[in-house]
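One chain comes next, on its own, written out as structure tokens in the form predicted on its own.
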Amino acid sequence: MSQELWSQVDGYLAAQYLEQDDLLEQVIREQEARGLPAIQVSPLEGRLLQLLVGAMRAKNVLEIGTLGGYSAILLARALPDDGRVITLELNTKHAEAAQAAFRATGVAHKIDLRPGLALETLPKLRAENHVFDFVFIDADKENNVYYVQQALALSRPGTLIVVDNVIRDGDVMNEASESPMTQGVRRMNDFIKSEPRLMASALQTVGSKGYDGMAFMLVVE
């Protein structure tokens, strides 16, 4: 099995299941033109997030890690007119690109982008008494434990928490890994295992983004 084959299959599935979306394709082109890294979720992964949000009939969504706004747009599209996505982004350049993308795709009215360090913004959301139905975490992996803990504090029974990039090309099994990102994922896994309020699973994925995966946590109490 090879990256070339994974990407080809991704392309086939996207052609079968996803409609042509000129606006989103322009968002990606603009992101590339601004020099942002191409580390957003794939179109198929983004559709999965949309399906989950829609199936839950979620209205309040939290995203940690906006990048250029691609996933936030997909999350916002799954919400009713009175639904809202609060998305957190540290990098000013990324935040500016995301705001432009929100306006270009007509979802700016559904999205509240909070700039700054998520480690500081999340406690402020708690102070504002936010409760979220769905949380998507796709930020620096070193702080995954903190993000999951804060997401749990901002949740209710029935909230779904999804974390991206949890396989790390299989390095997640390596307890001696020198990667801070891998160790951040491992610490998160240890926390999830010990947290009775979470029922969790994870899926390995291959595709245009390589070999990785997502973790899924349901808040049960």
Ligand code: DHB
The other form holds:
Amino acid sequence: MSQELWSQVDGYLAAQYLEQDDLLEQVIREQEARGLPAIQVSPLEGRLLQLLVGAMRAKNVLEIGTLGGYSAILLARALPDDGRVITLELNTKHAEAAQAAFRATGVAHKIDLRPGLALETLPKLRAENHVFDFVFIDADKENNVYYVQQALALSRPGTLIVVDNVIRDGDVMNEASESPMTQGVRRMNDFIKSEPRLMASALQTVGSKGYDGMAFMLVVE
Ligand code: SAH
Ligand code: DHB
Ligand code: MG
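Mind giving me the form predicted together with the named molecule, seeing as the form predicted on its own was just shown?
Next comes the full complex, and the chain you just saw is listed first.
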């Protein structure tokens, strides 16, 4: 099995399940033109996030890691008119690209981008008494354990927390890994194991983004 095959199958499935979307394709092109890395969720992964948000009738979504706004736009589109996405982004260049993309796709009124370090913004969201139905964690993997802890503090029973990039070509298995990202995911997994309020699973995936996966956590009490 090869990356080429995984990408072809992703392309086939996307052509079957997803509608042609010129606005979104323009967002990707603009992201590239501005020199941002092409590490956004794949179209099918984005649709999975939309299915989850729609299934739970979420209204308040938190995203950690905006990049050029691709996943935030998909999350916003999955929400009702009075739904809101708060998305956190450290990099000013990324935040500017995302704000332009939110305007271009007509979802700016549903998205509140908070610039700065997520670890500094999250306590502010608590002080503002935000409670989120759905949280998507997709930023610096080194801080994943803190992001899950903060997400839990901003949750209610029934909140779903999704974390991207938790497999990393299987490196998550490697306790001696020298990758700070892997060690960040492993610390998160130790926290999940210790935390009875989280019911968790993870899926290993192959596709256009290689061999990786997402973790899913339901806040149960
Ligand atoms: N969710 C996006 C991809 C996010 S890529 C999508 O699928 O479209 C990860 C992003 O997290 C990058 O833009 C990076 O600048 C941002 N990031 C990294 N460290 C951060 C931090 N400490 N606080 C906030 N954002 C951070
Ligand atoms: C990277 C980050 C991501 O969020 C992703 O989905 C893929 C790659 C990275 O930092 O390499
Ligand atoms: Mg990611």
